[in-house]
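What follows is a single chain, given as structure tokens, in the form predicted alone.
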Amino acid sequence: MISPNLYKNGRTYDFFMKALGYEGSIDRFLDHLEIDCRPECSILDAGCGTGILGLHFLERFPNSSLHATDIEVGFLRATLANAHRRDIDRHRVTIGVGDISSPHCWTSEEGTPETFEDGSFDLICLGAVIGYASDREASLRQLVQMLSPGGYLLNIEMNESLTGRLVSNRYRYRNISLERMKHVIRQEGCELMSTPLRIQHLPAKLTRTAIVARKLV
């Protein structure tokens, strides 16, 4: 199993995600996920890691733009490197340092503090990051509030299988239960369209599940 220490090194972590087939399995899942955004949609990948989720949707929606935030600068660099590898125009990607505990706040590449307004995004992507927030429910509520009417929230979350719990414990990931997460999302005015990962989505299926929500108009 990958050492938690590698999470501090974006380049090394990115290598292992590709070498172990994790990135490919997530892409295969996303390929068949029904998310109907406008071509020029605005996307937020909060706690972006190496950019797997946000960059996938940049390719799907050719006139879209991506804001990618992460607390680790190394992962922001890895996201840009992966955008280049996918031949995505750099001008479509904005990166900034941000803490999932306050997802509406971020700092630009120039060091300027910025704030995302409510209703700013058509699609918000999360990849097992809520469990690192100081107040997990409050962060989740803030994220949903940042969705535009009709916008989507996609969370590729840690599942509650034995494998998922073991990996969460190894990475000191402390999430709320999936049922509680769904309840909070509904309270904030979304309908849920959860989609399980299947055998063709190995190895991601071993530790992840997908929560898809759409904000009601």
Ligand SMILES: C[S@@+](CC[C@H](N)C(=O)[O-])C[C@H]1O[C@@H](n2cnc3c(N)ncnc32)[C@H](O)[C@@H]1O
Given for the second form:
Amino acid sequence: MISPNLYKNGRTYDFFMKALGYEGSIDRFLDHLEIDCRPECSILDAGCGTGILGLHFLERFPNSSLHATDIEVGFLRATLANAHRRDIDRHRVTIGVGDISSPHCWTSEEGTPETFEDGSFDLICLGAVIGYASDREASLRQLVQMLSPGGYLLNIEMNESLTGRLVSNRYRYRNISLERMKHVIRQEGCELMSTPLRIQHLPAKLTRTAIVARKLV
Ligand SMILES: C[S@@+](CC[C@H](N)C(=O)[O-])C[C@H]1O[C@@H](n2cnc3c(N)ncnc32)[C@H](O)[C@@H]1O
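And the form predicted in complex with the named molecule, for comparison with the form predicted alone?
Once more the chain from above appears, this time first in line as the rest of the complex follows.
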């Protein structure tokens, strides 16, 4: 089986996401997702990995801007390389090192500590990262607080199937149940939308599930 260090290396992860068809299946899922942000929306992809989620929405919303954070610098570089590959203007992407345990805090490329304000994002994308937080619920609550009124939260989370649990276990990822996540998100003032991954979203469907929530105005 693939080494757990896969999640430490942006280039290798990128290679496997593409080669195994994961990236394509997530893109197909995102293509049909109804998220109606204004064209100039502000997007956060926290624990961005290779940027699959955030870059998709940068392409969808023509004047949008993306903050991409990750704990590993190599993944931030992979996100920039993918932005370049997708012909996305470099000025639309800001990268920074950030720990999902304190999602408000990040360090810029110049090494300056920065803070995201509450209510500052129209769309927050997460993919298999909450399980790395020291307190998963607290992290999720803080992320929801960073949404503007009417803003969207998308979480393409590890699922609770056998394959989802096996992969999580392999990568030392601490799953949070879908029900628990929904409870926390509702408590923070969001409505939830149903968005199952279907057969056409294989192979991502084997290990991932999705939540879309909208912050009430
Ligand atoms: C499974 S990958 C998911 C990447 C991307 N979100 C996706 O859906 O393809 C997990 C990512 O979380 C990052 N990560 C791990 N621990 C983290 C932490 N404590 N804070 C922020 N990012 C973290 C890893 O570096 C990696 O990029």
